[in-house]
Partner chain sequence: MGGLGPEEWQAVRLSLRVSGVATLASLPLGILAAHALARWSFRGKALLNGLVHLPLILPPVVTGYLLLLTFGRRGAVGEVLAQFGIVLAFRWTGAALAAAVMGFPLMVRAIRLALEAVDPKLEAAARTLGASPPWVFATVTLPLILPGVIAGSILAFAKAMGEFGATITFVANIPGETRTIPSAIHAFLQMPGGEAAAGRLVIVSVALAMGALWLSEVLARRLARRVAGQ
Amino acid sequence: MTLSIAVTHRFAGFDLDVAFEAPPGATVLFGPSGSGKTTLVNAVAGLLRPDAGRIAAGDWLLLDTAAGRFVPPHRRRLGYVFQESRLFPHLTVRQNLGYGRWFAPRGARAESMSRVVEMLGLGPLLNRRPGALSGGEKQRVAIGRALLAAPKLILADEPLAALDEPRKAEILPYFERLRDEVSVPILYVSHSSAEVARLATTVVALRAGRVVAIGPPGRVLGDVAAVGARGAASVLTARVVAHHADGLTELATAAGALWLPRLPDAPGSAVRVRIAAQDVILSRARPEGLSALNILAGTITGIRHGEGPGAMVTLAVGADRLAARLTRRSAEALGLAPGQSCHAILKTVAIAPEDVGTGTPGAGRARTGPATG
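Show me this one chain by itself, in the form predicted in complex with the partner chain.
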């Protein structure tokens, strides 16, 4: 189901003017706070009525101000996971989970309660009330509640932002499972590059109420204009080969073996690995006598000089793109130029567990639409 969004909305001192289309899968709205992400999700939810716009999920028209159409939020068939879980305090976990299902039309294709309870590990919590749950537990219940409403679209507004790192690590895999196992499109808001790399089929980078880039995570995260030189990163697709006794996991990428600190994924499973551009070292010749374990061969596809002393070099490694942030001086000293073959060196320990997610990024064919208004 294609998500097609065109919205203009004016606030005091801020205006949102956004138009894009995203293919099926998980679409992540990515940007700093104040870029209009939450406003956009609330417009999709119907909690905010934009000045002008058109929002459609597949052939289902939610909003068309030109035609005077506004579907009220309770008829939009959504599952909205908020930043602050928003569980109903007077209901038990079981009643919270059943809330949306009660209003879903009869015969709507919904996940079964037992499957959701099992998938999110909610069994021991069912008879408790939200006041007695931890932050991570609350968020898991909120995800289950959204799923059980038989939604046509799942919305999530920074669902991990209020959690500490261990809880984030606990919840993020559930969203990956949602993307891979439940065929409901997801619109997810985040300002974390790691979450984007792990979850997104399509990334929509927002800045000050405008779309600055859209596409698969590998491309958008490597786009300095969209994420800034410091935030630039790449996403490599890989397959787990084996876990070794020394605590390392061996992965196979199209450009060679990749060694990472031990991953929980079983051999054979597909993973995506986020690599920060500033953690990559380049070498023209294949280096020897080096402590770094990961050396990937690639071809330079582009060199971009910034305003400062830095340069962003992009390489094609297999089907993926890898961005490396160097100084301009190094790029010139090595005589780097597009078309040259080159080796990218990655330190195993520079890649943190939260940078590795399951699944392969979809080959989304997103396009940046013209802005309306």
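Under this definition, the rigid core comprises the largest set of C-alpha atoms superposing within 1.5 Å between the forms. For clarity, every value in this text was computed on a predicted model and none was experimentally measured. Residue numbers count along the first chain shown, from 1. Compared with the form predicted on its own:
The Cα shift for R286 between these two forms, taken after rigid core superposition, is smaller than 2 angstroms. Positional change of S192 between these two forms stays under 2 Å at the C-alpha, relative to the superposed core.
With the core held fixed, the Cα of P89 is displaced between these two forms by 2 Å or more.
Could you give the coordinates for the form predicted on its own, as opposed to the form predicted in complex with the partner chain above?
Next up is only this chain, free of partner chains and other molecules.
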């Protein structure tokens, strides 16, 4: 289901002017605080009535100011997952889930309670009350409640922001399942590039109320103009080959083998791996005698020099792109130029568990342009 959003709104000191279309899956609004992410979600939710715009999820038209159409919030068929779970403390998990089901329109196609419970791992929690749940468990219940309301669109406004790292690691796989196994489109807000790399089908990068980049996560996260040199990263697609006795998992990529600390995914599983540009070392020739296990062959497609001493080099590694952040002096000493063969060296321990997700990044086309009334 295509998500189509075009919104303009003026506040004192801030103008929102955003327009894009995204294919089915998880569309992530990514950007720093104050870029307009939550404001845009509020417009989709009907909590903000914009000056002009059009919002539609497939054939479900929520807003068209030119036609005088504004669907009120309570009729928008949205599932909203907030930073806090907002569960009813006096109800059990089963009853909180049932509250979501109560909002499903009569005759609407909805997920079954049993499927939601299985997908989110809620079986052992059904008779507990929220006070006896961890933060991650509460968010899983909140996701289930939203899903059982038979929404046409799920909104998630930084749902992991209030959780510590272990709880985030607990929740991310469930959002991946939601993306892959449920037909409802997801509009997800985040300022974490690790979350974006793992979850996004399409990334919409915002800055100062404008779209600065849109596309699959590997393309947007590698765009220095959109995310800045310090935030630049790559997303490689890979497949699990085998788990080895020394605690490493072997992955196959288009550019060679990739070795990571043991992953939970079964052999044959498709995964996506986020690699920070600052963790990549380049060599013109294939290096020997190194402790680093990961050496990927690629072709330089571009070199971007910043205003300071840095340079960003992009390599084509199969169908993926790999960004490497180094100094201008290093790039000149190596004589790097587009079209050259090059080798990227990655330390196994530089890739954290939260940088590896299931599935492959989306490749759907997305369009961006000025919002119109």
